[in-house]
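Given as structure tokens, the chain that follows is alone and in the form predicted on its own.
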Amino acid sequence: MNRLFHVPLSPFCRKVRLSLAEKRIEVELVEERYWEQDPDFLRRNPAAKVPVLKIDGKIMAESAAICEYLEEKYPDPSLMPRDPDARYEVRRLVAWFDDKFHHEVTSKLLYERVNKKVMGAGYPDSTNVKSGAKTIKYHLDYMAWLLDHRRWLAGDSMTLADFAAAAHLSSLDYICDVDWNRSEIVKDWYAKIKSRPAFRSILADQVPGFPPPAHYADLDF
């Protein structure tokens, strides 16, 4: 049985979960408290990070590398375009969300509000929270600009770029940190992507002590 060692609200784990589900690859989800440095987990990934995917007799780490492997090994349905320029744009946007958006927004909101409490690492830093709440507006405006020119974030077809963005935004939506009224076009995009069957397990996530808002699993908001 394929296994994914993950944390429910991790956007990197969610990106891999979405790719697996979209490609209809069955996987057992194993929640991993990676911060506890369990020796068995460290043997799977000495970097002590999730996600870690056990598939095809291999153990794989790093979400970007995992998603690229899944795309090459299981190309149908495709989450990457054939054209080199279009593939570049997908990779650029995946990096945008997993690097810039994560550093400026996710780490300052989700990690401060949820991860610190779960890990017993203290209280949220209000300066970080304020910074994340301010910066997410810029990112939502950038997404709105992209979607004003394209059907999906990277072009006319849904790609891994959409899953990378949705992975971060769904994690933040779980704690009500996304102002969906800021952009109707971004809200419509998210409603469209979270209505996909691949999103079902993500919308069913529950984190003890952090109940999701009523709209979280509502496909029509």
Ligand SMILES: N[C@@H](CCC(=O)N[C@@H](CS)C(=O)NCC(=O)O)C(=O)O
Contents of the next structure:
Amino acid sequence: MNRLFHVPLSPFCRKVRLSLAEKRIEVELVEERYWEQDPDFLRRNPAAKVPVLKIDGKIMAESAAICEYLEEKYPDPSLMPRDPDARYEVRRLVAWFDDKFHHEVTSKLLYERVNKKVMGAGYPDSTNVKSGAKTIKYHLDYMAWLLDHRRWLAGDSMTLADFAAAAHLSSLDYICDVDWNRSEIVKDWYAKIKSRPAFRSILADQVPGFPPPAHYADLDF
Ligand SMILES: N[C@@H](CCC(=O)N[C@@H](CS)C(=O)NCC(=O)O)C(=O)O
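Form predicted on its own done, so how does the form predicted in complex with the named molecule look?
Let's see the whole complex now, leading with the same chain.
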């Protein structure tokens, strides 16, 4: 049986879950409290990070490498275009969300508000929270600009770039940190991606002590 060691609100784990589900690859989800540094977990991934995927008799880490492996091994349905320029744009945007957005927004909001409490690592740092809340506006505006020119973030078909963005935004939406009224075009994009069957398991996530807001799982939010 394939297994994904994950934590529910991790955007990197969510990106892999979305790719697996879109490709209809069945997987057992195993919650891994990575901060407890379980020796079995460290053996699976000495980098001590989730996601870790056990598939095809192998153990894999690093969400970008995992998603590219899934794309090459299970190409249908495809989440990468064929054309090199279009592939470049997908990779650029995946990096945008997993590096820049993560550093400027996700780590400032989600990690401060949720991870610190779950790990017993103290109270949120209000300077970080303020900075994340301010910077997400710029990112939503950038997404709106992209979607003004394209049907999906990286072009005319849905790709890994959309899953990377949706993984971060859905984790932040779980704690009510996305202002969907800022841009109708971004809201429409999220409604489209949220209604895909691949999104179901993410919408069913529950983190003890952090109930999601009512709109989180609502397709008509
Ligand atoms: N580049 C890694 C990042 C994964 C990552 O940072 N995961 C977080 C959870 S959201 C984690 O495991 N952090 C533990 C740590 O940094 O020690 C990937 O894409 O898989």
